[in-house]
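Below you'll find only one chain, the form predicted on its own, shown as structure tokens.
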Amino acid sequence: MTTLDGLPTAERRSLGARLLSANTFWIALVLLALIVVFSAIAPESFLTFFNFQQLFIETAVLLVIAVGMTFVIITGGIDLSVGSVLIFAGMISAKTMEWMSPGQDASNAGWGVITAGLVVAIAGGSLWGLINGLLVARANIPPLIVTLGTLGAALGVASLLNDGTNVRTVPLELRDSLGFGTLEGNIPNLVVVAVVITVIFGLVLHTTRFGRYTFAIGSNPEAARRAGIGVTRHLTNVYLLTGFLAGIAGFMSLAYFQSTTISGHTTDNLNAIAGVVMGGTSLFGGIGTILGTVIGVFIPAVLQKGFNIIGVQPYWQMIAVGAVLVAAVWFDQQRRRSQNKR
């Protein structure tokens, strides 16, 4: 028996069943429901171009580090250091631009100095990612312990670089272009960078050998090794990638806040992990999508915006995000149990 479009009924049902069993589908419905509810309660405040523009800007930096976190969690690992690495990257970038500027005031620095700051931020983030990768993949230390250690180390080094205070002499050119600049007068450049990074690494995860190896290692590292995959090298590269993206995020944060943020990103690691898991990536490894991560990252952001607009205490946001996170992990466990019974 076939349907009007020529597909067998059984195949149509299997497609529908797969859709309904996907974490991404349900979490997308949650996000849509939140937008509909807040739009109905406060349409003149929530459902505005300015509000959504600010929402995208405020989420851009977190989205970049969440993309890297997606790769790590798919391998069955975790990276608690991304927030501190972000802070370190911003600090070493700002200090570099200061050192290269007359009178150590980078406010009027040009693109040569700014480019050097970007390179240093990326290099600094990548260095911490490489350290994490080598300790996890080659020294066989659990990623939770490794990244917990580098979390404190990266934040400590960042604080030492400027005696525990923030650097505030950020180039005005950087602020006006990346921090507050727009494309066609409407789309923030910060959001454009985040979207480009998300699309690129979404393609890397879902269409390249690197992505396939990432899923294979997360599903069964021993089977991946026997299939000829260099598990040690690949895990090292995954953590290196996460540090690389944290370095870019640190530079983006520097451009937007016009200052380093020693105490401003200390919970970004947990927010990134929550967004990735809420988006359907399994903490047990082997399952995940970049699209799901995008949706998962926006749920807390929409909750915060909505609660602020309608005057609800921000503590309720923590409760709501916690409930969604636990529900996402429970759903993942139920799905795994059902698959194991087949």
The other form holds:
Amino acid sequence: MTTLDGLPTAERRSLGARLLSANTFWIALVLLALIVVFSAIAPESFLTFFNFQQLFIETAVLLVIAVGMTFVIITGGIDLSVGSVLIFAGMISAKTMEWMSPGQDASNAGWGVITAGLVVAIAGGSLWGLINGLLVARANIPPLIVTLGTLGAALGVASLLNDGTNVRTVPLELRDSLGFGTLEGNIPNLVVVAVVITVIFGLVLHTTRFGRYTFAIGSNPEAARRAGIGVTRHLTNVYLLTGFLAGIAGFMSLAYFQSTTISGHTTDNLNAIAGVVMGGTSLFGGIGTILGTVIGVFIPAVLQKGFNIIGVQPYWQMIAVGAVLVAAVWFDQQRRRSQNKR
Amino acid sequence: MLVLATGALVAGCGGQIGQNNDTPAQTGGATPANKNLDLVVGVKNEPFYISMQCGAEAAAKEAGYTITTQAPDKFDPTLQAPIVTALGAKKPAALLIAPTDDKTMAPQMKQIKDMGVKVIEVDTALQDTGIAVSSISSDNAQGGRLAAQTMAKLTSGKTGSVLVLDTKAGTSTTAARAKGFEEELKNSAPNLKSIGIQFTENEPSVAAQKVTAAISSTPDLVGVFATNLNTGEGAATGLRSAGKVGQVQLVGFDASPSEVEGLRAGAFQALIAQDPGMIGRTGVQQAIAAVEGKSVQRNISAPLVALTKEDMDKKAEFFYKTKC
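Based on the form predicted on its own presented above, generate the structure block for the form predicted together with its partner chain.
After this comes the whole thing, all chains and molecules, with the earlier chain placed first.
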């Protein structure tokens, strides 16, 4: 039995049937189940505004990275360098803000300096994205190797910029606005930024030509080329986009931690990939949604948070998070396989 | 076997051209005329080790010795071992080293010792106590106890819960700090209850997340003890995000520039600082004593000090340096 056996059916399916077969539906159900279980066990501490507020804040940076990662994985590629690019962007941004401030102390810097910092962070992230893109698309080096290379190189350059230590001063204004400020109704600004970015790039992926080309290249690059899509150019742009988003994430991380966290973010790349894949995006390319990525990123986050709150021993947490990761993807694949057999 | 070993040594030298200016290998090992010391620290560009290097260099200069410092790019025995084997050709009078692994580094250090070079351990130490003539290190458990006493002072008799943030499971230094803290907390602050040790994978983001989770699950949280730089920065972020800065007392470990800045700004209420400069100075003094045939103390414990916002400027000499 292969997928070729069943002829494509043109009949219109009901909303319910379409919902049940949607890639994101089941994984969303897993997320919902986790929230229900933890809420039942610890209603006073898990099911609180504070807890969900923190959950969203702590996931915001990773979500921005994972949105970029979704594009790359849909093209059938991978980007391991995002964590290092994030640190590089934060570092060069922080250094720029220190250079522009009197006495190299950016603590009291104003909005002019902060805006410059943002521009530099985005430019820095985009630069590494462009390097990745050119090496993958034009030099035809496998993305795994290219981004493994830039993973080390970006961190190396970031370390060179400040002798391998964290930058000491980050503008307080940045901390109090982007890092910890809130809109009306206590919605954290960091979350607002992440949501806006997610919605914008969700629309880009699912409603624009850029998005359609991304899917087309992931499904079959040769077919895309023959259909007249500039594959080389488009692929470069996709990696550039991932670097651009890692740059924004770097600036967000800087605002939140008030530190360039040079020895952190080592597993951001794997966490982002795990979130994207759990959200139903195929590692082989051609399939994926931003909504799935959002859900996929939140599953480990909710698990960690819930386990911490109900006081599960740390060692068990590692085992459980790993097991849920693998199980979620396995169920998803089983479901698809049985669907394809029909 | 011998050929192999020699080959490895030669290869080791090959990687270190330019650092072997001395006339190579007098037979009979070190003579009192040899006034060259070598310091191999744990990792490059770490303020802790830079401060240690500063202390060592000052002490060597005072005694009329020269000291060369080398550092691996990462805290990793596979990167540190080649540096040590390469010293075989140079044969300094003494080697001061912070072994990056308590077992893996033993063969290379023994090789150097067998050439007649005195070996002094600084900061970290091998399990095999037969190689070094002296070991100088901070007592991490003592640091943890000091943190507990500081926490007791900061919370001034309040009742509540305290969270301990460790790095990765199985990191001996931070584990000793966490354990010392938990033990001493029972003595000096019986009204404070530890809600247990959480691991942060040495990631600030995980530390922040553990802190906010603890605030959710433990409304009476009054203190957090973070056992190193990354956990401390992450914990500070978590507390700020929860709006608990200053309400929940944060005690950090080490005094890196960013932490000192944090203490000044009020993100940390106290820091437990080691004294790397003193470790370096004492290491050199012990090395010189060993070289000159004087008596050497086998184990020396370097003191730790608690820094708070009030007294930090008086104790500025304990801030870790990024250059001498």
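Here, rigid core means the biggest group of C-alpha atoms that superpose within 1.5 Å across both forms. Residue numbers count along the first chain shown, from 1. Just so you know, these numbers come straight off a predicted model, no measurement behind them.
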Taking the rigid core as the superposition reference, indicate whether the CA of F49 shifts 2 angstroms or more between the two forms.
no
Aligning on the rigid core, do we see the C-alpha of Q304 shift 2 angstroms or more between the two forms?
no
